[in-house]
Amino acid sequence: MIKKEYDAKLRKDHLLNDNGEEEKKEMSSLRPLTLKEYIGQDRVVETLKIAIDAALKRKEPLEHILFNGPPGLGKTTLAHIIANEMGTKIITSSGPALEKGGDLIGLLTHMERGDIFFIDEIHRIPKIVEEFLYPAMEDFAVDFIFDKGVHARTHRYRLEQFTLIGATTRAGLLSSPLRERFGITRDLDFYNEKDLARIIKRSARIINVSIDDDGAHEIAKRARGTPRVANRLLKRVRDYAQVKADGLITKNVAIDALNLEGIDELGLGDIDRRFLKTIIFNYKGGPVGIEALSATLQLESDVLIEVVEPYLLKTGFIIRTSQGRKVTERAYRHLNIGNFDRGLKLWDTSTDPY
């Protein structure tokens, strides 16, 4: 089960990012290092500023923090910024990687006072490992059990006070005991076009790309409200501009480059269109369950739920009902497909260019 979930996460990363190591390093270099540099999520940032300042004045570690939101909105970036602002070390892991209690205990026992322990995809932690987190978060201790049966005995190992930062794309899957142990819980929402354009212009300066305001706004408009996607699209447009437009990114250059990438004016890509067309043609517009869509599209259901659906829900192309997913009239109009109320014949996903 753990391997299946880990493979699904790799698939999500593939959909959101380019795969090369150089690309990952370059993306990492675009991350802001302080809250002052961080763009967007104003309420979250203000909350963190107050919490960090208060903790520094008291000379105490921060409370445990939980970030919830779709992939690519800055949860990992915020965790690194918090460690930098607090002047402490950060240790990173992920839910699928913590397969056994010993994996978690090994990390916790090597932490120093005030260190940040960041767990990505925290909702994927196995239950047996999660139970070790309860005393670690609340009492800063872990309990070891020796021997079995009538000879069983326990030993409590005291930990240094640390801050756990959890990131999840599906807060509903977190158990109540774990969720209630976080002192600060914040939801990250999709970015508006203005903030994304600022992020794109900042990234362009870092990677030494010339871009005008209209070019930045055109990329922002198609970035699905997600900084990670915005930076990825910027790099694809950069390549196009260097070959076709003397290196300057204008609105027309951005349009041509992103049309070539299959990204339309609202940010929908190939997988989004396949998702919508499958519901429209194969299931008469819905409702249809996520497992049926997963089987038809040959993609993991977690990928559809965490990567594809959030933006389609946000933009009003689909709705969720108790029976499943339904396509809205807006999707029919956007895809220029027939009449919203008219029955449509079955669509073969293997032969469609999208």
The other form holds:
Amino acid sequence: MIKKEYDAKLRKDHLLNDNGEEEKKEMSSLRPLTLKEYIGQDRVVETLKIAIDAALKRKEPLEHILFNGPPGLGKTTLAHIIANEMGTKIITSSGPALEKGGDLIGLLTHMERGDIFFIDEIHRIPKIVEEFLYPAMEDFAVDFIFDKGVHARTHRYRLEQFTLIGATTRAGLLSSPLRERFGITRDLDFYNEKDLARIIKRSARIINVSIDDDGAHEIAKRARGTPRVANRLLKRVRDYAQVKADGLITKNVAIDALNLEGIDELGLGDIDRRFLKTIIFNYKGGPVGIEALSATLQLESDVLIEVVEPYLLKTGFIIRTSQGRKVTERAYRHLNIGNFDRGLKLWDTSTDPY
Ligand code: ADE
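Now show me the form predicted in complex with adenine (ADE); what you just gave was the form predicted on its own.
Zooming out: every chain and molecule, the one shown earlier first.
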């Protein structure tokens, strides 16, 4: 791949969390397999541990669990850990992959007592499939419907008592009947720098690269509070350290490598800056609706809502109002746009935008 294409791919990967197959494989080797190894999300981990220990003591399957939070924070990892800790199988699927009721029934009828059924992006499950899920979750049964109209008959098929683990980046899009059928709901939040630095050091040990404390903290600072991003940045910095330095990741090596990747000291990348600058220069700082932004940026609104915005909201670069998104003064300062000391208005864009 020529350098320009490669850079474009890196940027897209950074934005969409869309790794190549090889990288996906390498990433999964970094996943912790037990709750003990899991770093961060302390309250979530603690409460899960209690639920697992109690279920094991009672020799019962776990209740259904819903994980909600931005991509890359560990929802899938936790589902695998739970299966591991419970000593059961995990069967994985995703909302968009379950197109018909039959897709779901095929999987459910093969499940043994206590097995985990993991549905990623559960908010994207089609309505007709969702309706099969209700009796499956509540009564451990699926209703087959034969014939149509007045001849319609149903046959109830018993399922083994399984545990559904759903993961979503948009809990608000779940219908309330579905949401109410989960016994345990946990929101995952962005990680702090300290926990991310620990994750980076653990990953560095696994992929066999040397890193010092300051190097790990520098990557952690730029990882958008997200372990998946942290691990990806670690690999880019490892490459850089091996080619341009003597293989050791120090603070300066991390700074140089990540600056080259277009990742700034707060973790913002090209897309984040384009997002903020579009609001500032095209929409006078906002408020602007997400569909208008999506059209201007030529990026799907779902990607903006699920991938780009959560971190910008968390770090206070944008706010959401009933009229749409607005950038904050913090964003102007960070991007060095406008001159606050001379009292220029926020949307005074006399400084060159792009
Ligand atoms: N790798 C990715 N996420 C992790 C976590 N939360 N703890 C340990 N290692 C990880």
